[in-house]
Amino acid sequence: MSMVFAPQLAEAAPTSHAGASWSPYDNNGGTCVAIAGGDYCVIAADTRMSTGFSILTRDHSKIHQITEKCVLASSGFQADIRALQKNLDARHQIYQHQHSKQMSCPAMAQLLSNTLYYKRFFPYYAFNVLGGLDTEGKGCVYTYDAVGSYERSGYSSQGSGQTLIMPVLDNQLKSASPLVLPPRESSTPLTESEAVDLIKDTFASAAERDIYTGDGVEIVIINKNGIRRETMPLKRD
């Protein structure tokens, strides 16, 4: 009796992609903080950029100057953040050509809100804090979600260290509720140097607990004399 041996067929490759995952977004971590005073605004961010458990660079600035009195700090997906910054720069340049002046910080706050809301169906993965001086020379801070909802406040924080920093700021500053009548100032009672020291303390504390915050902190101070920058080292591990 002859026997026929059929060759073994290789197992078919699985056709299901249920286990595969891909996202157009990444979270590169980092923390931003801003405090507004009567005649100044301090805005700061750490310089670490990460993905997962890897540090991509220890010297990446998350702060972008848009005008002479307006600065944007952003945390989230750095590719989307860069695209957002270029969009705002282009629109501000158009505004300057049309009006022969720079956009005010409150106007830039509204433009940023409109820009984020326009992309609400495929949002910029960016969490922003806008700080500067308003038309009266008072400090102002605007805080945003990813799709453009925003409010003016005396202080704010965004990013991976937000849950560590905001309770400290709430305890130290206690911003007035917008429901309080008559309306009260949204700026904080701190002096400029006190605000800088508070920001340094909050970042030093957050860097102890948040692995995505560290290496250094870049601090930008905006007042009637212009913009100046300071840096402070943080934990590098």
Given for the second form:
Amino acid sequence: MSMVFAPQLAEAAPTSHAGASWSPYDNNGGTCVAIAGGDYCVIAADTRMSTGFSILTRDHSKIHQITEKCVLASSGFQADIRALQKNLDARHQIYQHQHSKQMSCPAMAQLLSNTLYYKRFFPYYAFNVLGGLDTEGKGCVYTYDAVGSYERSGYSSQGSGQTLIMPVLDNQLKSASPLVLPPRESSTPLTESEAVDLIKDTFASAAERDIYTGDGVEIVIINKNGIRRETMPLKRD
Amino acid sequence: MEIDEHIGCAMSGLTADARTLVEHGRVETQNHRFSYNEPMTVESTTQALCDLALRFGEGDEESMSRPFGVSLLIAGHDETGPCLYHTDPSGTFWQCDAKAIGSGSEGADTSLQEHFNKNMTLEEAETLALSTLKQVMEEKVITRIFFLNTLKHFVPACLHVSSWYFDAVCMLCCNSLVVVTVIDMVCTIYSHLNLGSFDCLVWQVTSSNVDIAKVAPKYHLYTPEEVEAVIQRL
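Can you give me the structure for the form predicted in complex with the partner chain, which would complement the form predicted alone we have just seen?
Everything in the complex follows now, all chains and molecules, and the chain you saw is the first one.
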């Protein structure tokens, strides 16, 4: 790591590293999950921030509220994530000034996609899940990759625990087959409290096996009455 | 002219200037759809056009040294329902329910004030537009009627009459928007109308000199029989 700040040393002392160099990115770990319902949306993320095999803090929120009805949860490199959140906030302010209204969740979804793609060749190291209520009041979840490809779905997870959580959500929430007729809606038929319980269970399971997930889970529930937060402690090992 | 699927405009004045404004409006609405995946509200579109009018153009090099010499009626349908805005070269805009612009506009405006009410149906609005034109016309004019209905598609309709008096009339009624404008003065229209001298011309509307179209939801150009039906009601 000190190579970069003293390049002349690197030349003077032949290095035994095989091509190690400074990276502009770091992975702070963590997992985000979101589930959309008929009139609610639940977004959750663990509160552990780590680097390498160390924990930086046990109490860091990965969830950011952008508008009244729209919440962003991101895992990955938290510095990039913070910059992305500030960027979206600024764009939302400008939108409110120009159009005298708040951005809808689908509009924010498109904006986030464009913002990510704008940095296609030096991406935000952020794996995002956007959740909220759409213009009709139904829950919506949008899931992204690092360069802005997105899709609306009924549930999603991103981050280090994604591979542990996603199969569980598929098992509990997914319709039998995309070919089932009549076609099912993308919103899941769970009640709000069932969805919150499912989230708590999935995080508890992920914390067992994923070293980067743990310490606590922050759950945000959006419905027509507003936004509500809950927290639940997780294993601290 | 059409600005987006759900917004159109009618112009009066230096119509060549209007093309620059309309083009800017089209670019702005499409940029908005690209960024936000939603249609731009009519008020924001009007604001964008007025911003351009205020600056006499865009940027340092492309800006003009004179104002845009055109008044616009921006008609559209967004989540607040159908709405109508009137802009002028100063870059100010007003929201209206019914408006006439152009040289014959005072008479038409007064007539609209008397006869217009917000609960008119599309048919009543069509009739009012044509009869308002008739009243203020002494000579032939070419006009164009735009119908905008709740299904949000914007359509031009053509109505040929003749006059150099009167540029545009625009009305908002419960589900729809009717905009009547004068596009141009064409001398060849006289041959269609088979009228006598130029001194005392009477505005005649027949199915051979009137075109009407609407979109509800698909674009539909009225057949001569349907045009006759509208004319019967005048």
